[in-house]
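The form predicted alone is given below as one chain in structure tokens.
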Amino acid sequence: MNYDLIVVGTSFASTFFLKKYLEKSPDSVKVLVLERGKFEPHAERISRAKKMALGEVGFISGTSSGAYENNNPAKPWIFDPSFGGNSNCWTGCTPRFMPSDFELKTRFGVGIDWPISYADLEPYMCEAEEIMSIAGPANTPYPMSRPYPLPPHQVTAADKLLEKRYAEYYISQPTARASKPGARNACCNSSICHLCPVSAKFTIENGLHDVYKDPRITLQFETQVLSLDVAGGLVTGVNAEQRGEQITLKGSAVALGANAIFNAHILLNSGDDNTHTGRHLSEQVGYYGYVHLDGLDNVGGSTIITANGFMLYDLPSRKDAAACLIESHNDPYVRSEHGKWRQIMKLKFVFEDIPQAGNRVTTSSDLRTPRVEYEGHSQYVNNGYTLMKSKIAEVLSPLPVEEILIDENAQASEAHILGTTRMSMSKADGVIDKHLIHHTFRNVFVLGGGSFPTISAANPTLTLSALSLWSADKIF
């Protein structure tokens, strides 16, 4: 069969694109969806987690181990190769990118501008927020044409003092963890968000599984796409391995919705000679910090990450130093001093990075296995970290602070894989156009966080989901 569309993957990028495509397509279209992993229902994941805790079974699925060659083992790249992808293991944080994130070159003279603006994407951010039933505040540092669907989560005692001082620049974190019962249960604040035992967090399974029940769709599991089938400069389908067998599947259009590592690898295996393909692999860089408080018991808060602070985000120094998003964490922790158990605040300082061409995905001797070469984050991050340390005492001055302790070593991963197939106005500057269509293969969409020309300090999932809605809506 020759399909109208072949979609690779079932995570956020693929599913949001597919949802919009189906809304705009006639009943006669035929869509093939290829998922490299299996479908493991949430209930089975819960059962397995219990057995793992008892030592009855080991870790079976939901791991990226062995899926790629890594030249830098200290830098893991985290993803879940199964139905729903990283929606099964994400924490559910959905702050928007700021308008400035789309115009770094124009505003601050660093990186490159996106070929679309915040205003272009804003309606699709609203749509994605409705689909995921995002809980968030009424006032935000970024403009919104529609309010969040659910009310904000409760914040902690320390958060309230910062919220009072900074208003819309310190807000209850927008999140796909439900703040009240409705389409999903309310967040239980057990801090097991990678699994979410009460199904409060949005996943493809609990939020968009019905997309795959559409009669126009054929869904095949355990099928890894290796390359595009190219004939006369036109992509006519995909080459894949399905349970050990090599197959070719024909389609009039292809949407690559694997992560940024595998989308780039598929293109490289297909003879894509764009110099940017596979380059600029990146993600945010995070550092933890702890604030010892003088007499303030920091209790309250109804979810694992209660607040986002934008006080160190759009400073004039962003021309030299990375923007910082502050997260207030509410997972279980205590201060190891008698009578001061709760007089502590746990923060995370998350920095953007300017994607570096030397961080890249390449091919290996095995068509199934990409090679990742990561040299490290840029000096821009280091400058942002130094600036944050110089300003954090002033930023936290509304609190009764005894001491501020900040990690010197960055976290190994923020579990976001970005870059490698970035958007651009022309082939000279990137891999895909503003509608996520490949500059050379004009019937191929390349979806997901790989499309980001630059990365924000904010979490990427809402933005990449909105981009998929934007792309399908503008083209079909």
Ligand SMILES: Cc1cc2nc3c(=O)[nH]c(=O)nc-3n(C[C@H](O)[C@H](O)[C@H](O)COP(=O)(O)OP(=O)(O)OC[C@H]3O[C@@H](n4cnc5c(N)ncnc54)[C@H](O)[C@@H]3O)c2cc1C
The other form holds:
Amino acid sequence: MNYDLIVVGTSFASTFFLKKYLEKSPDSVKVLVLERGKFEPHAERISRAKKMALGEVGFISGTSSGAYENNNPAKPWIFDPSFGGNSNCWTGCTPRFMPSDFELKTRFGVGIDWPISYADLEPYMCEAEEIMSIAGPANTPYPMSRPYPLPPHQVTAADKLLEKRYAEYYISQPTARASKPGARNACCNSSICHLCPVSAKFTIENGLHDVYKDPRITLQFETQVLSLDVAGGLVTGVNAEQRGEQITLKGSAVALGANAIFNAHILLNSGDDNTHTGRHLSEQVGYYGYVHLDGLDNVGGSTIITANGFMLYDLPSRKDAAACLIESHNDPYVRSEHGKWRQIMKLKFVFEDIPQAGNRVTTSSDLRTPRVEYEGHSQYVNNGYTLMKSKIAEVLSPLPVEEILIDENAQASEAHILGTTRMSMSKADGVIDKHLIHHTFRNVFVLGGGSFPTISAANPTLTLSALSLWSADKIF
Amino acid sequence: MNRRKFLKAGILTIISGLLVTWIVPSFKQTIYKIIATDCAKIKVNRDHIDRFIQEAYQDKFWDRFNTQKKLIIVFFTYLSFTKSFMPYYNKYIMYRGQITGQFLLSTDFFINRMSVNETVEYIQFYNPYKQPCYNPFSNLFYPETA
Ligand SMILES: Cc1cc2nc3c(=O)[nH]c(=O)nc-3n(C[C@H](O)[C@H](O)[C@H](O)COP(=O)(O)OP(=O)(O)OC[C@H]3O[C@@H](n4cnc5c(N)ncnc54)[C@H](O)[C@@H]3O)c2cc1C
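Next up, the form predicted together with this ligand. The previous block was the form predicted alone.
Below is the whole assembly, all chains and molecules, this chain first.
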């Protein structure tokens, strides 16, 4: 059997691509979807978590340990290899990238520009927001041709003061955690989004499962794609391991949506000789900060992360210092001081990084297991952090601040895996073109956050989902 | 190493081990001290602190604090006079908030809007998987903030 399309993975990158592809394709097409994991329904995950001790439930419901070799165990790369991928365990934060994120080189002289602009992708961002029923505010620091589908979440008392001062630069966080019941339940602020107990956040299971019921699709679980079969510069199919057996499946086109570690690894296993493949592995860097408030109880927010601040984002200093996106957190944290229990605000400062060629995915002696080599983030991040520390008192001046405590250590991970198969105009500068098609293997789409040439300070999933829609729409 | 030196090193190790065990308070004692101190001005039944600590052990809550975190917590709790001059102070403040916060979330203190007049009742060890939608600082508990 020769399939018209073989899709690898069942998370955002694959499913958004598949959705658009099916909309635009005749009834006769045959699509094979290969997923390395199993399908564990949300209800089963919840009942499993309830039976476990709290300390054992851990960070995510699936596990990525053992799936790759890591030269730097202090730097974990986290993902959920099962049906729906990380949609099962993501937090659902969906601020858009800023227009400047697409042209960092032109505007600030650092990194490289994307081969597409914010305006090119904007209609697809709207479509992705519609599919995920994103809740968000009316005014945003980036232009929007359509309002957010759901009303914004309620912010906290401290957020309100910052919102008043900074208007569209301090907003209720755009999010896939529903603000009112509809397609999903409303978020009720349980603050364990990696396994939402009320299924309020968008997942592939609760939002796009129907795509997989399309009769044109054959879905096979427990099938890890290892490499592509290449003949005459085109890919003719994939080699995979299915429950311990080696198999080859034939297809006229392949869409890789296995995430930035595995997409790159599959390409490297297939003899891809592009010098960029696997390189520029990157992600944002986050630091927590706590603001002790004088006499202000910081209550009233309606979700785990209530706001995003862009006050330290597009400053002229971005030529030397990373943009910073501020998150206002609202889990049930307290201040250990009598009478001031909630006179506290928890912030996270998230910095973009300039992807470094030395941070990379490579092959190991085992065809199934990529090796990740990560030396660390760049000085650009450290400059951003130093700048933030020097400006934060002024930025937070609308608040009754008693003390600002900023963590000196970055979080080990922001759980974003980006940049190993970057987009570019030519093969000399990257791995895939602006439609996410491989520069050499012209019938292979390489989807997901690996395609980002630079990574923004904002969460990646809305943008990578929009890119999948854009790619399938432009090509089919 | 000759026999005498070997014996000396062994004895020193045993003595320092015993000193550490006797002098440095246990993590469990430290948690108790933190909660009792932070909640000194509210009407908390001391037995409830013990019960909380016990239930937290059963729910493996303390596994979230690795050895380094535990050392920071013990160190700062007992040497508080130097705290603001030391590195890791910010982290300590954060961990302390997590410990007392988890205890108070297991009681009705926040539901009663942090009232100091009412006796605080212990409900059960707070586990968000078993008690979803319970963030006592959220809009659901402060509807007037809408
Ligand atoms: C805890 C956590 C919280 C997060 N929160 C946010 C957030 O708030 N906002 C945000 O924007 N992003 C967030 N992210 C990141 C987000 O989840 C990812 O950006 C997104 O899931 C990437 O989608 P993807 O489809 O490219 O890859 P993935 O979600 O990683 O899915 C890859 C899919 O491919 C399958 N697969 C992998 N290898 C193979 C193979 N060889 N053969 C067959 N199948 C394979 C996997 O099983 C999976 O189905 C979070 C991530 C984590 C872990």
